[in-house]
Amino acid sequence: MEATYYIGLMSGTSLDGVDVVLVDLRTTPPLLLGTHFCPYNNDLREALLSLHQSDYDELHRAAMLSNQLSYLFAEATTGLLESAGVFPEQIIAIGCHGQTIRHCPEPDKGYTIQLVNAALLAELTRITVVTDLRSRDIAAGGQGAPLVPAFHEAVFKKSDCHRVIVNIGGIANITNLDPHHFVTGFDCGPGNVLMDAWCLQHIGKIYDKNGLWAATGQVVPALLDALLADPFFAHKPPKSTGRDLFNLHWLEQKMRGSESPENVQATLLQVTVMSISRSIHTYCLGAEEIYICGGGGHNSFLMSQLTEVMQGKKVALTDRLGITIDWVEAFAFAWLAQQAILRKAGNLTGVTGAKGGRILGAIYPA
């Protein structure tokens, strides 16, 4: 059979599971042909979280988790192919982001780690795998993230409208699609990562559905100011971040200790809202339309608060643009796999700050 399709695999900072999509990239716009989701169980989630800090035997644990994740990625791929009625021979490549456990692009460190055993994944699926998509950009002096703006440009940019795409995953990032300028983008701060962690710690749920718990609280002004005073928010792009910065330890250092849990949750939601809105007002002047993707788009309270502070600008979900919010990132990594296979640059210097366009990813043939 002639290979025509790509698969995108995305497992993000939220640690909820793996999103996988089947796409046809021959058309304009590209077509989303199928989707599948495999959740992480609690043991896997906790094991991954434990690797964000140095501890005993972490090299062995990381290697074993890479194998475990690769089996799960293969299971997700098989489930997708079966539901779509497509054979492995019809897939050109899988673009696999892997599971980030460290992201340290600073010049004195210059590395990023996403767990996946790509050789094992290629062996299990009998499909070529493209992975390690961030390292080359970092080697070229870039942040290695966010990588989705290049895809946003390819599928969402219009010549007659200034759009902004906001991905609210564990971390929130912005793509500025100004028709009169080069595309820019950056991580603007925490998306769901702090809200999810606080929610799990205090009410035993992995996320705050629709923001209902946050809506019962009141924003604590002193805590909000302390959180937004972190130097990351004032730092000019290009910039990227992750759990290395935004975690419960970071939060607890800035608390007085007397705040009620629901008020902290309300404040964390406001941090996400304010960091997004301030970034758009500062770096996306003249934006007319704002489109949200990622899990944060399901948080109706977050969406209402963001719409309110955006002062009458059109705020909608990327569903309006043809790709539902849950699948945009996985779609982007299928597209990045194609860029690698075609030997085309996958990064944008105006986003990551790299010295130039680079072909991203390591290729593991089927």
Ligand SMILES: Nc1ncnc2c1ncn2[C@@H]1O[C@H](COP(=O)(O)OP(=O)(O)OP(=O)(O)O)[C@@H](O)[C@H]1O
Second form
Amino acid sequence: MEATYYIGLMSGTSLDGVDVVLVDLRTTPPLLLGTHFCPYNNDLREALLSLHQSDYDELHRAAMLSNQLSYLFAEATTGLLESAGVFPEQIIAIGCHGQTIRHCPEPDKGYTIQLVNAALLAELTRITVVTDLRSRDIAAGGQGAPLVPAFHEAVFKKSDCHRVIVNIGGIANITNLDPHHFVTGFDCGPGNVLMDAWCLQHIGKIYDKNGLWAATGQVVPALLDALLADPFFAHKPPKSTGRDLFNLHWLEQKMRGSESPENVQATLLQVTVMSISRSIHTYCLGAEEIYICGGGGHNSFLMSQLTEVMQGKKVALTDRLGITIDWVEAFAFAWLAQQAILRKAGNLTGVTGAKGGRILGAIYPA
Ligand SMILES: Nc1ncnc2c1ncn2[C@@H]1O[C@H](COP(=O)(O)OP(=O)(O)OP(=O)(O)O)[C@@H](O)[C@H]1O
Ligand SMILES: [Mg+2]
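So the form predicted on its own is up there; where is the form predicted together with the ligand?
Every component of the complex follows; first up is the chain already shown.
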């Protein structure tokens, strides 16, 4: 049986679960043949969150969680293959992001850690696994993130229209597809990560569905200014970030303490909106069309606020471009696996700031 397809496994900063896609990359545009989402339960989410800081016996706990994730990723993969009627032998490779617990892309001493036991995943699925896709870019002086812009370029760039792709996951990142310029892009700040954390702490829900709770609050101007004054926002790209910076501790340091929870939620939503719109206005001059992907695209209140501040520019979901918002990131990691297998660079120097194009990832053969 000939191997023709790829699998993408994306488990992002939001810790909501793992997105799995089965894709055929031979066609233009590439085809999405099947999808599956496997949510994390509360225990797994909390165990992963606790590894974001140094703590007791963390090496052992990280290794055990890597195993646990690999069983879950394998189950999600085999489930998807069975429902699509595709055999493991038909898959060239799985592109597996792994679960980020630390991201410190400092020059010369930088590192990034994504949990997964790729050897175990290859053993369980009998499929080649490509993982650790960020480290080589960091070793070459880059940020190691975002990595999706190269995929956005491959599938969404047009020669007659200036598009911007905005992924609103835990962190938000933008890709500038100017037809007359090489591709640029960067993490522009928190996407859902702070809204999710605040929402869980105050109303016990893992996210604010459709932004309904945020919509009951009022933006607190002093808090909004204090949050947006963080040097990360003014920092010129290349730049990337994560929970290492944007967490509840960061938020609480900037609060007076008297703000009502719903007003804080409204303000956090506005931080996401303002950081995205300012980034586009500053670094994507002449942008005509803005396409949103990632879970934030489901937040109708966030989308309406973003559309309002983008003043006249077309704002739509990537569904319009043929890939629904929930699967773009996982699709990108399937594509990055193909780049590794074909020995092609997966990073863009105009995005990550690496010294050059690099083949990304570690390959664990089937
Ligand atoms: N209906 C909805 N209303 C509001 N927010 C939503 C809704 N659906 C999803 N979300 C948000 O989307 C998040 C998940 O988005 P996504 O999976 O793109 O993030 P991620 O896993 O961090 O991805 P990545 O790091 O790859 O960008 C949820 O945690 C939640 O905040
Ligand atoms: Mg997710």
